[in-house]
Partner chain sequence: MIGKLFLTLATLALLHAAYSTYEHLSLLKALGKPEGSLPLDIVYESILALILGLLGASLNAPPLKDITWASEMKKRTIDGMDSRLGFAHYRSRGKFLFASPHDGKI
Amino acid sequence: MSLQSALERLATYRANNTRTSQDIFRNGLLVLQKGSFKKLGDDGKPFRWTSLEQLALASVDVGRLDIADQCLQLIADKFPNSPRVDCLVGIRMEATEPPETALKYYADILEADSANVAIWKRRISVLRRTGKVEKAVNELLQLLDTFYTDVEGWLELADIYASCNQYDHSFQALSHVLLLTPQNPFYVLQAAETAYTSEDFFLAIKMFLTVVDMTDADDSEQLLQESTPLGITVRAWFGVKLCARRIAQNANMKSLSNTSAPKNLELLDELATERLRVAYSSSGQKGEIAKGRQEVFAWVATPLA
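Now the structure: this chain alone, the form being predicted on its own.
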């Protein structure tokens, strides 16, 4: 494989945010062995140095710390006193040093530069990994109070709360995510499933239907009948079906969020049943989802009450 091909492969992984450490290591090692980084001056292409950083992280993942150290040395020589290099050094430190050593390293950097978000997040990650969840949450709340638009931070907070079975707090964190990125159906689906887990079924079915509305190709009646649900749309229709059943089982159900009960629940259940039947009945490539269709058909055919 040529150097250019290896760089292109690494660039593709970065663009897709793909963490395939073994393959990244193989391609990145080729770039490193070519020795091109040692020849680059101030006019060196930035993406090559980004590839070297990518190799350093992959090397830590696969346990090749000797290669990681080599990459870090090259990057540090090229970019001395870089906050990004400080973060890489911290990640390398986490691989072999006790957590307390890494936490002290991050604390010293934050004392000098409290706006270093990357270092702040690494510190929170170490706290969570070592079981200091309460302290991790407190620091994460401080970070989000300073950098409110950090979607990744809100998602991490929601995940921490969910791991502690605090689904109401998790949903509150996700509500900030939806305010910041309202166009992302995956976050809406996550919020819907969190509402379902917290047993707020009125809110959950409303949000599942929002996912359907966001992901269906066209909501006209004619095309709706002809189209085949795919991807997260199928998952959302499953959510609608589940919520309809739970709501039908309890006539006195109330919503924790004061969301009004859905109208025409039976019609929603029938629509979800029809959409799931279509998803699992189609032929050709789209019909690959049809594995286990008889079990699905039997499940969706069960009456509401």
Given for the second form:
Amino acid sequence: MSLQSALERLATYRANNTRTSQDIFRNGLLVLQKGSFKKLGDDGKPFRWTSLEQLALASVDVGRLDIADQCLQLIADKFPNSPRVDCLVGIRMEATEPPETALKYYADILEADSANVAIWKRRISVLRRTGKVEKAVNELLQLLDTFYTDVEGWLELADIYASCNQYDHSFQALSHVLLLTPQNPFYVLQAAETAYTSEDFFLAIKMFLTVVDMTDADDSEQLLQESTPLGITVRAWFGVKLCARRIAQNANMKSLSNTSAPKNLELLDELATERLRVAYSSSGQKGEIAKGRQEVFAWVATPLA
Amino acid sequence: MIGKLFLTLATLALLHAAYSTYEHLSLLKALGKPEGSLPLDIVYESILALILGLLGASLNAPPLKDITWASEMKKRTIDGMDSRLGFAHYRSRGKFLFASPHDGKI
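Having seen the form predicted on its own, please provide the structure of the form predicted together with the partner chain.
After this comes the whole thing, all chains and molecules, with the earlier chain placed first.
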């Protein structure tokens, strides 16, 4: 594993916002050892510093606080008065100190500059972690009032509400996410599943079908029989099947959001059954059968009502 | 592989044609008639170098990537989209799960 491939791997993780701390730690350690951070004037390669920041966070996650301190020292030396460094120092403090110390540190910084979004988010995170959920929600609502386009904030709000079983409010937060990022099928899927959990099956089935439309629509050149649903499309078809079952069981269902009932429910159910069968029939990499295929086939074969 | 081979050949052919032109021009200068035209084989060599270079560069190009949004979304995961790294908790079970037994550190 060379320095170049390690840097590329880290860049992919940064672009995809994943939190695979173990792998980042391994690759980042290589960058730390070979990356020649001690040499001055390494400004031609700014992404090495972002990789170092990534390594610092991953080492806090994995528990290697010695490496985290080393990285923090290097970054703080290079960028003396940076708010980003303040955030990293705060995170390091959160890992070992009691939460009151971290909250006080954040409160000091927010007094000096009340619009520091990163620090505000850390504060809300500490409040949520220590169980002060109401306070966290109020602060988060203030943050979202000020910075409406912060998708991460709306997603966090939806998650907090969902963890307190308030699925209607969670769905409302997700609707703001959908306004901000209308092209993202993952958030539509999350909204569909939240609608399903709050028993609004008409809305849920509509949104599941939207996810299928978004993720599977570029197969127009191929015949329908040849395309296999993959990834979240399978999850969406499962959702369609579940919703179809619940709608068929209850003849006078009302939708809280006044969505109209789907027409051709039996046809939708048949289509979902066929798609799931195709998804679980394709052979894997070594010709192996998909896991759970028998269970899925048995489940989709049971009749609708 | 073939692309790199063609590119190398094309570069060599071009350098050879350039050197031949230089030699030819110095010969003409030595003979005292600096207005002579370039011999045809040097011209053909340069054109060959151009064609080989074009072929080599096209074959050497990295594989094509998808440009549709749906194809990009196929590569992402739910964990990546829902990670909310700004709000992540850094006081987790990670330090107990990932500390190696030989570390002696927790």
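Every value quoted in this text rests on a predicted model; they were computed, and no experiment measured them. Positions refer to the first chain, counted from 1. If you superpose the two forms and keep the largest set of C-alpha atoms that fall within 1.5 Å, you have the rigid core.
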*Fitting the rigid core first, would the Cα of R64 be found 2 Å or more away between the two forms?*
yes
*Does R246 count as moved between the two forms, where moved means a C-alpha shift of 2 angstroms or more after fitting the rigid core?*
no
